[in-house]
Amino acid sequence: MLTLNRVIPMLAAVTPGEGLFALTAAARITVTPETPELLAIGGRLAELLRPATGFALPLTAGSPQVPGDIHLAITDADPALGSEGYALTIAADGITLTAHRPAGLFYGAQTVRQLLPAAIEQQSVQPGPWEIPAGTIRDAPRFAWRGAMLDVARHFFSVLDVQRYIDLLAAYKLNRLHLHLADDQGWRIEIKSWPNLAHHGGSSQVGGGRGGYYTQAEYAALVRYALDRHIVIVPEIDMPGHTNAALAAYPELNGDGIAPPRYTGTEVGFSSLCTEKELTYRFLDDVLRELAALTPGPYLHIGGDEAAATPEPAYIRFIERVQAIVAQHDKQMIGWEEVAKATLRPEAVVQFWTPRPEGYALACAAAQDGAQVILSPATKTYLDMQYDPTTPLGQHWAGYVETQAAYNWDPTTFIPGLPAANILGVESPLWTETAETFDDLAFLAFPRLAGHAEIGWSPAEGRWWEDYRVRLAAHGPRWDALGVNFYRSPQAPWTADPKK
């Protein structure tokens, strides 16, 4: 049965109409005004729809002139949609998608994609028909930050793997990709002023594999690829702990000046930069300067978690000094919740991850001082947790996180006493101790990441599990068509029919 209520994230407002829109071989995609950014959005929609339909779907500027066109337009008539919202009108004679900013058009195009049958994701021509019920949609996100984190330090993932992950994030209206670029097991970004970080520190990973790193050109290409899909990359260099790869590459950063062996295990909390050496801060200034120059987004993530090997007074002095370095490079500092032990600058962002009394207290203290908070509770959003004891990948130190548990929580009530005004949004970390391939990543991320995307985008009112699980099941054929190795949770009634 064709319906407008198949989309993830759940749409904010839907008004059904009468009749159907049918995408045909005569259709065009038109954009107004004719700008490179809008042409790119329209072109990307055409690229998504052409393989399965076999239609030419030419891209042109200007208003639709023939029935059956899909028209994308920027308009100032509805500024209440904000920078990411959109309005979609579906009628028998065409589709009109309007937004106040280009990002809204991009997200609206993802809705059009999801309203078509799942077979639209196939890379070979399918029989169709390509129909969408008539109606109007008005949609905008609940939270500004709707993110996912990918750990490429414990296991290294290629540029193509990360691009494929970006494509999946974009399909569900996520707008941040936090890349965990350095940890004990590996350093994954070329720093020209400290070349041995990548050459030596990047040559290991969990389990003893060869590791790898991104050249600056490769990283810059990833940043552009993400921005083309309205995703901001947030790079993280974890410090002062989680730094064995850096210490192995440059022993002078160690307290004793002795290089530790490269590390391939999974334990944490044993490494630390020497916080008393001036060389450490010159090193970090160089690293953050080069990374800031490669990253047009406003954020640099400095980690700050699990620094058990750093005495707390030294840790606090370190965070306060490093956040000043970040500010000197015109970026906002983000850190895991432990950074709230220090006195933070007003623009700092704190990322909550440990549902325990200390974690709750640090998040609330940061908000009290004016900081924005990203919620990534391990018991709900950590994609590296096993679904249940039988699933082959993941850990369970934070418990088992099945699909319903990942969906059934709300950011505004999760931390008692945390003001809703201080919640920047939600993020889903995927640590890779047990993930070695893209199929592993996909299995751990999906279907849970789709639920987190809905939590970040959709209004809390009307969001409920029994409705969501049915919509989720309809995405199984879509992921099959995309070659996504998702976990078929017994909590959803999966269907194999790509026409639905």
The other form holds:
Number of protein chains: 2
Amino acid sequence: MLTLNRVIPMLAAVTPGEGLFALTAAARITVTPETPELLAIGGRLAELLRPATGFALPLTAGSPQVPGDIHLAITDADPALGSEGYALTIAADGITLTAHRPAGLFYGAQTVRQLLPAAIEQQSVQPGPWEIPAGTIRDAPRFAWRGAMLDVARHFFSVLDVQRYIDLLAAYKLNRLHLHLADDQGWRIEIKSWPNLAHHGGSSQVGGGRGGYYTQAEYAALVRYALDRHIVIVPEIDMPGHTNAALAAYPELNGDGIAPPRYTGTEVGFSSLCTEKELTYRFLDDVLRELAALTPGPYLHIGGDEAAATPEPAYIRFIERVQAIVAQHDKQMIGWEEVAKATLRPEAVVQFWTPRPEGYALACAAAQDGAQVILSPATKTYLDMQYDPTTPLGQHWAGYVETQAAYNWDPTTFIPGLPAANILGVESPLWTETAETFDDLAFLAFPRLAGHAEIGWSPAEGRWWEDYRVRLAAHGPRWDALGVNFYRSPQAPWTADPKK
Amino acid sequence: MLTLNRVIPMLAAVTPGEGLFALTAAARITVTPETPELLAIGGRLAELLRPATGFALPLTAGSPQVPGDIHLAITDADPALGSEGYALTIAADGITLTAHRPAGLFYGAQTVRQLLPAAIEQQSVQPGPWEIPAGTIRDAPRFAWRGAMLDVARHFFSVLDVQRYIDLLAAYKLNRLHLHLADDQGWRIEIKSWPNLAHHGGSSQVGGGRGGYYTQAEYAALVRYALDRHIVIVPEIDMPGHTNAALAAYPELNGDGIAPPRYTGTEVGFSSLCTEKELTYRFLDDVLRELAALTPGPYLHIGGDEAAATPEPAYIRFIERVQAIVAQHDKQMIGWEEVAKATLRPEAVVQFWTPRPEGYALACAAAQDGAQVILSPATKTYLDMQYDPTTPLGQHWAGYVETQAAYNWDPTTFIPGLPAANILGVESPLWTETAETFDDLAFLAFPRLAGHAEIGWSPAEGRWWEDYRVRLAAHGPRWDALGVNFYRSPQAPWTADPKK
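I've shown you the form predicted on its own. Could you give me the structure of the form predicted together with another copy of the chain?
The next block holds the full complex; its first chain is the one shown before.
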């Protein structure tokens, strides 16, 4: 089925043309101007297309386009494409991809990939043909923040697992990976000034396994890997609650000086840093300084959720002090909606998660203070909710979230009274109480995360379930080709045909 | 191999006779005087002997003995047998078992059982013959306290599992089952005035399983079942540490009013009841009152070990207050050796467990205050220690404890300076960090527990490993017949011959 209407997230504007483009063994990938960043984007596209086609697809820079090539170019001609938009012209004699900024070329390359048959995702040579119907596309994201959150604290996931997750996020034009690096069950990032955080605090996880942590070198490599795919890592150290792993590592951080045991259960709301001790703020200054130095992105996420073991006045004072520490390290503070109980600095970002009146009220209060809001409503975006009562993995405290329910909502209408101007975007958290392996993560994330990507990228107009479910079904063979363990929701007409 | 030297614990005095006794289909079991308690003991012996022999073995009371019968009689003629001793005459024309008190008859019946071939333990009819060499035996225990402790807190064990353990204890003439009913990982006994102890505090265990608890009716049934086998249940509620399950069930018991989460790990020393709150003592008064009412035995064990999260002055005040509460409920307080830091009442019993100088010092201090001491040295009696580095299950923080090491020690010489007059007896704790099933319990307990039973019962003179290991090996077929999953230590010459 040759169609341009196969891409997720849905393209913003498509004009069908005459004829078709066929990728052949003679094709080259060319880029202008010749910069390391553009060569990297062109090279990554070539790497995506070579295994299944078996074509050489040489990458050349600065050369004029010849028939059959895929040409990537940065141009100042169309600033309205913004920092992430792109234009794509598909014709019988070649493909031209232009953008105002490199990220746009990266996303345009993902579109080219998806316009080819699903067999393009195979790692061995497939018969082809590799055709795309002619037409022109102009595409740019609706929201600046299109994120996913991975909880590596409750269960630890290796650098390779996280890289594989990043690859999948990039394919759907997401641009933020929020890593939940510390919780009651584990501390996952080496902090050189407080080494026992990782050594002891990292040695546990839900259910009693060995846990683990990222050395600073490993974390830096993850940051680099993500940036190469135009994804910004957002590190979170949850506080003042969800801190049992830190409290277990350093007795002096506890009000009574007694370290609690490592925690391998799944309850919440019991732990708290001692908000009255000056040592707590010296500790946080050290942790956030090291983390800021490792993180080129502008954000530090300080959690702030479910601090039931911290009295509210102490909580507010705590958040305001931590906010100042984050600012001293030249980062922008992000917190879960509860941080809006404090008086926030204007650059603060608040992540909404509780689809109940108190959550709505906090999101609106944050917006009134000028904060930008990320929408992560648990009833729609929490990838750790079960699909239905019969599916394995996940919880259901926010209800069951099937594929259609995860897709059928809009950020600008979800929170009554929240101005659209304060909506930064959408993020899909994946908490890992029940997820232990990459297959577990993939099963919970897909297909729902694809719908969230569309909500974050595509215009609200024209986006509807009956169209989406058909496009979604055609991604089944892609995930099969990639070895992604996805949930074959009965709500989509899955096919096994890799020609689709 | 017809011999009277096959019993564990080793018999105190044996005089071989001429000929042999053969149990035949015509035999009866007779008791005098006719009391419900003696009929029960005779009935239980008949129940032990019927399945494998296939004989009717009718129980008759008050009748004169006829040739071939087994006669059980209480007699005032020999008060020196004490409350648990017995005399046994085995002759060609019958067996006569006499004792000063019913417990002696119960233990004598266990001796008769062991003098028969191992096949007697089978549950289907075996060929026989059922012969015992003639002789006379006079046997009585060395120590009053011959105990086993089962930790049903870290992993919960069902009423049926505990009953099965009781059956095995009784076969080796043990007379105390100490149930460790509450710890960080679970609260296992219904307390009607604080129902959430069992409902919430009972819903966890090591590793995250469902846990469980005994209703008061179930606990009462266990007490009854044990008493029928002359075993006194000693309930323990560990305090002020090892109390996370209680603290999780009732926020108001915590100093900060915040309930910790249920705990499923295996660390120790982190939890403490709030010793400064009056509510804590009202709570303990309620718990100990209900437990005392359910427990006909004279003891309440209040733990007191590893209270690292309680400052020592507060700990001492706490133990002294709890000691008064126990006394108000007309029970005798038992505690682990650490309770000797407090000033103990004269009837207190102290359970030694730490074979290090501080443990020795506390045991001796307790004795100087007049306390009786139970010996449970971890390096000898802790059934949860691994046998050697290759055996599954168990821990090794107190070293590896093979069968010979568990056997080769004497209570009167183990603690330098502890007067023999203050030694109440021996107890073998089985902590269940790693034990999840009855088979796990049995593997850790057997064969070591048989050796401890001998240390507690038999005279020190004449007790030696080279003799014991041969007797021990002959119990392998008994455990096989009973389906007991024991460790075939390479230190004993096991046989599979059920005629042994």
